[in-house]
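Only one chain comes next, encoded as structure tokens, the form predicted alone.
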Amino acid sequence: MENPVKGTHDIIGSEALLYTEIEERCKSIAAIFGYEEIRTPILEHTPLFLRSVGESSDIVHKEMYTFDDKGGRSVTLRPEMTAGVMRSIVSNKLYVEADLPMKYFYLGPCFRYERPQAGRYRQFHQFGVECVGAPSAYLDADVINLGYHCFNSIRVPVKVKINSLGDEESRNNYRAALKEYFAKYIDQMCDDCKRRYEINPLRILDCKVPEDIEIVIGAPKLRDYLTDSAKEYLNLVISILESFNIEAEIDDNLVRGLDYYTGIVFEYHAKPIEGLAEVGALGGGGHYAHLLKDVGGPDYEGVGMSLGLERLFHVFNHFNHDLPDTFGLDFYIMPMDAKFVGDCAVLMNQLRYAGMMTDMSFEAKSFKSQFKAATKKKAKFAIIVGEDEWKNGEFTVKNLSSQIQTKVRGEEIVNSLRTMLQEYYEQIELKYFEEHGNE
């Protein structure tokens, strides 16, 4: 029997339902913030990532799935989606007629050859946004705010970590200071750090080797090399976030893993959860000054962020949310006699057209077996159609959580069920806020 490729997994059942819910909520938040969807190919020409992601990054150096196609062209399964969005803006000349800033959101699979671990796969999914063409501290803060709202929407409490890579003068001075500091230790550090030392010493700060981390701790801090204007910009972004009731913690070692970032960089980290080991950043992003130009477009600055859905799902599973109450079917129709199957099918179709998730038993099975099916499908209500209901022109509707039964007249069925469903969700929200408040 074939197993999935290492580092990939099947998303099925309640897990698939939850992925869909997370995706829809994130897409809804992006739309509220004025972003439109963009879909780019999974496969891109390899030089796109060499130019954008950067040769000093681990992604380019050892994580990309790259191969030659039948025409001898080097192509790569996208390891991230920002570069593809920039390429699409240039290929389609979206910057010619677009109002600035251009604002796009995306959702889809990416591929990186790395060690599989909890919440991290070789095929994974990203949701993210890019805001290009109107550099502003307010837009940087607004993108951070958008991601924060996504986490709030799915009730995962996070803290924002932020840093500044500074302007060009800041980065040049800092690189020189890092090279001077690490020169004393580089011979005893890992091969990756040796490579990073030559290409981009800022990447050394991202090293995960325990012995090297001890050396990194003593490295110069970027904040000591920021120009006054870079410091003012970082403080302005933080103050804007505070006005949005978002507290941002400065992390001196936060540099992100992509070479195109300049200026503001940030990450979202889950707040401590009992029983859950530290999983690192659930998402992040930053400002980029020249990325669009680097892939052949105009010299527009931008800012973006992305969330890893697998890691997000991994964390979400450690919260006692109402998965059985908020996912699955709205209604499951149960005919108690074969002669009612046809009418139940008509009712099912009416409810579906009214936007209610509905299924039914197409056989007149026992109460026990049909209730078992309704429970398995996580239905919120069961609609029972038996001899008494048929004679009286009404339906018995049972709330499968409270076990309360209600009689509903046939001519009022659609509106009545819509009202019942709305009240059900209101009770779920009320219960949540009573238990958790505004945490």
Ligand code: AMP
Given for the second form:
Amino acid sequence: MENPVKGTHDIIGSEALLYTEIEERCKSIAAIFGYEEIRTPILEHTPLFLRSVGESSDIVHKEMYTFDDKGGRSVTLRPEMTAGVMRSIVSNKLYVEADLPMKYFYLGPCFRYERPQAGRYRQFHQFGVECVGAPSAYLDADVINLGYHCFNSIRVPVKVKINSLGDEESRNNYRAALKEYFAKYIDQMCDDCKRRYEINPLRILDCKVPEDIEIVIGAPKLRDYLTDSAKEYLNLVISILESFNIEAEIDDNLVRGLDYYTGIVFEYHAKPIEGLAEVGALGGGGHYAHLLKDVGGPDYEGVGMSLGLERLFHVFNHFNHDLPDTFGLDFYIMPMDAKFVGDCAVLMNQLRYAGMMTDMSFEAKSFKSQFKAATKKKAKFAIIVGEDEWKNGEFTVKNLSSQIQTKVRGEEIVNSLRTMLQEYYEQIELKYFEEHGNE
Ligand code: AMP
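Instead of the form predicted alone shown above, give the structure for the form predicted together with this ligand, please.
Below is the entire complex, every chain and molecule, led by the chain shown above.
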């Protein structure tokens, strides 16, 4: 009872602040790229995922949190966000008045009943975007670029892997070739592969069973079945990315675990670094030609990508990067006597209303213990209110990193503290960019 549900985790303190920082950066990049936020429910009707993510996917087959609600309707905790966004476009008829492409970004928790391990949770968080209604190699590249930019902005170096699932004709030919190849082996392969063989043999390429991987190695390669126009499209996306200084490497076995992808698919992987445990793709996405139609909307193509915040955080932590150190309180007020507590509370309120993160001790504890509290709360400044300050109508303000103390007149306190804080932030920002450059 006292433990969280297996595969879920609490995000607390400085970790929560870092998540917020990463989320804010991703959101602001999405806004810069012209995306609007969309928030869809965590619960959706189960058939939505059957129709979109697809019955041949591991997600639908084994990993969904599906249950009947009290009205006997089958509902599912979303295992990914794209399906919900498509459903929302249809439910709200967003396509009727929209300028195409419709561009939405999202952020929130997803649920998959997977075996927990490094970078794999049962509740995790995705940030992502969907760009629907104007198929173009430029938009495919733009979405890849957006995700790449998110990783860059928190200085996690990634490699982009890309592939094409081809057009309808390429995929049909390839499926037939795979069926022919695997027919000789399917009896000795795992039960999942037997199921995949019947529903979607492409999924077999994703199998992680070592004996099956041996067989997969000899399977026909998708690239040999791509039509000329599918090859040209892939090369165009790669060359657009190159023009943005993004190197994308073709990976023949990249097929992605969701059934709705057609055409371009891609993933972001952390560059291999000693000591960094492999956590799988940090993010991925692709082009989908029929998804919106499959959930009841118009026949618009789209492209999307999503990043897993837990995996991003894991890699970020490995680098031990320090984002500009802006965490913690701005001010901690320390009354040295119980009779100052009321006035200190008024000052705290003024500072908070002026937008400065402030807290205080409501007990006039010893100087030492109040300093300890200020340090624990990562306050930038302590404001000391003792007998002398009281008599002289001033406050002692101590910078807790430089230990320099300043006297500030009571009547100017809010403005003086605001200026002090601004200078503090300017200095750490300057120091940060001196150390790291404007990455
Ligand atoms: P997918 O929707 O499977 O393409 O996954 C997109 C991204 O979500 C992955 O690249 C991961 O970063 C993240 N992700 C997927 N499944 C999990 C999981 N079980 N735990 C943590 N992150 C996940």
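Positions refer to the first chain, counted from 1. The structure presented is a predicted model; accordingly, all values stated were derived computationally and were not measured. We call the rigid core whatever largest set of C-alpha positions still superposes within 1.5 Å between the two forms.
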Exercise. Once the two forms are fit on the core, has residue 396 moved its CA by at least 2 Å between these two forms?
Worked result: yes
Problem set entry | C-alpha of residue 20 off by 2 Å or more between these two forms on rigid core | no
Exercise. With both forms fit on the core, is the shift of the CA atom of residue 365 between these two forms 2 Å or larger?
Worked result: yes
Problem set entry | Angstrom displacement of the CA atom of residue 417 between these two forms, core fixed | 6.6
